[in-house]
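Only one chain is shown below, in structure tokens, and it's the form predicted alone.
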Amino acid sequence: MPVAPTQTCLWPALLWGAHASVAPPEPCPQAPELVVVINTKNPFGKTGAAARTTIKQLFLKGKSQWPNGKVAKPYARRATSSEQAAFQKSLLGMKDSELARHWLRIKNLNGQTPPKAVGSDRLLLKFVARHEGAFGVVRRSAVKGNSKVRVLFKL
């Protein structure tokens, strides 16, 4: 019987119960916890829904400055990355086609372009550490020990 992709973690457990020669099942891999990070020099202190709303507005370029007047510098992840997919779904609430239409409209209205796409957590953290108004999404484990960025909220 074919196993559906969503059942990849279930089938070893089913086989293990029926056959002693099959190794015990390994736990299903957990998706990494993703967080939005900002520069530690950024005094932005809102939390919860207010923080999420501010990040969404800044990312989509509805606003260009943090509440303290510092210019916002949003960074995206590559469009094909799981980080960007989670950010779009969880925070922006937009599908790929909706986001593409948004950027086309913004480009036509005022010439702004989408945030720069960054391929790795390490590189994104480097950019956020360098610019006070920068922010982006990374795996929580990548932030450990980095004193130049702070977690604003988890996705």
Contents of the next structure:
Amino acid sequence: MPVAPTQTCLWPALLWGAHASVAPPEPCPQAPELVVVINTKNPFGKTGAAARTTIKQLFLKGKSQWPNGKVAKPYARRATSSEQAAFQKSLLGMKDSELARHWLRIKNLNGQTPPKAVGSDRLLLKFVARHEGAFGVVRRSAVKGNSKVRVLFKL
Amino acid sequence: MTTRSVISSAIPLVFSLTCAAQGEPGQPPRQEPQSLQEQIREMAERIDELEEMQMETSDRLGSRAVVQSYTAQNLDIGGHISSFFSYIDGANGRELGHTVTLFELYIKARINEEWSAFVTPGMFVFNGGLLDDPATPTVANDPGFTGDNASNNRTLLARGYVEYNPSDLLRIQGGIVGGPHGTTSREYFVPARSIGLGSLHTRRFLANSLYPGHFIGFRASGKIELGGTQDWLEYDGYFGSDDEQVEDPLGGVRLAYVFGDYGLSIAGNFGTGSRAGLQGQATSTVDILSNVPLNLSPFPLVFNAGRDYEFAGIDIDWRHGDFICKTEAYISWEDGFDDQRAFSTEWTWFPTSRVGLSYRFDYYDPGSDMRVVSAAPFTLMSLPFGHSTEHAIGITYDPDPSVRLRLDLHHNNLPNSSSSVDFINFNWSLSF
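Mind pulling up the form predicted together with its partner chain next to the form predicted alone we just looked at?
Then the entire complex follows, led off by the chain already shown.
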């Protein structure tokens, strides 16, 4: 499910409707468009739902390799970040607690660890540019002009 | 280039850019292009990021030494500590005591993308809980707890293997390996459990019951994608020996169909092997007389008589959002003795992010075994154990994703009897 587009905030709008003499409300700040990026050298060619399914399986470590056999290196965002929240809701379809239970189970099944969490877009792009199998979620505006990564799909 | 050197080289640059933007002291500021302001802002952001990263790293390391691995690219160290306390209400009285405290380290070392090692050295103190079992009339103190001294804690190695993982299609593990059978046994480690105590047919601590929970040998497993669907096949095949019966081989297979969209997997299982018998190893009648049910089980820890066996079973594991359902049914054909039969179904719902509610029903019939029918003269005879059923309800509370507190209430219908016993387990796991 894509991130909700920017709309006028509901409550100020209602209040404004109730008090017409007050100045019209400011629109909510524009939610940044988020995209999943992979390394430019990664030949992964799936799109749409197939691409989303692959990214989900790789992130949750149900699979460890891209279709070309290259080992996947998923990166998460900080748990408190809006990027991670959108990624979990839109792509994984999981709540924080559900994801925490998943990682606990994975750890106890075979000792695997969750993906490393990265703080900034810039740093995540550097990681993705550095490792051929890497991927992560960033704001689209951060990708502009970066030739070492490519956008796979938008959230 | 180190963080410090990046910062020290960036500061003069920012300073010069700032001077350029504001002009020399005493001179009127020049009108600067927007891009310069943008560069300054970006540079300041980068310095902030670097400082934040350096502080975070410094906070984590402190002034302590950094661990260095010899050849591993990655070295993950974690583990858990779990403690169980039980209150038993049986026909002969009530007892409250400690059952087991278990500490296990998880160490995973990866030397490259294909080769890794996983080992879980552990220690435990075990005061096996004795249910009030009429089948063990020689034990005077049941319900009760066996003695163990914390200073003499025992060690265990539940997993210790080398893994070769060239692709998702093939993963080979060799060493002390976990068995693929059973929904709870497959996961083995306690922290992820909703009900701390294993189901009746997997309750024997560190011992294989109906199917092998762990063995010494090789296991090959993998996932096969089914084109055009979200589903896949999982396979497991293994060959080795029981750690108590190393001279006899065991082997088995598991084939699962996983419905990716629904979080549902259905697996068929088959295996064969030999069970070690206490009878052959017993040095005195005491060994057999002391082979009593421990760890809140109504059945003994070890079979008195060894035998060959074959087993088959079905596992169903369904995980959907805050809902988990695990069900398994197994039967084993025991050479010279009655069949074993087991069924377990466990349903868990997490109504909030921290609280889980569970219900489990277990049925277990361990078949038959050579059992003591007379102490003087000492006489053994093949007799059925009878079956036991158990209802368990549990509540879990996770104050932190790495801490789980559990309270389980068990109602066990004892075998060959109309008697039942109730016990409450309070247990917790902290994993790190």
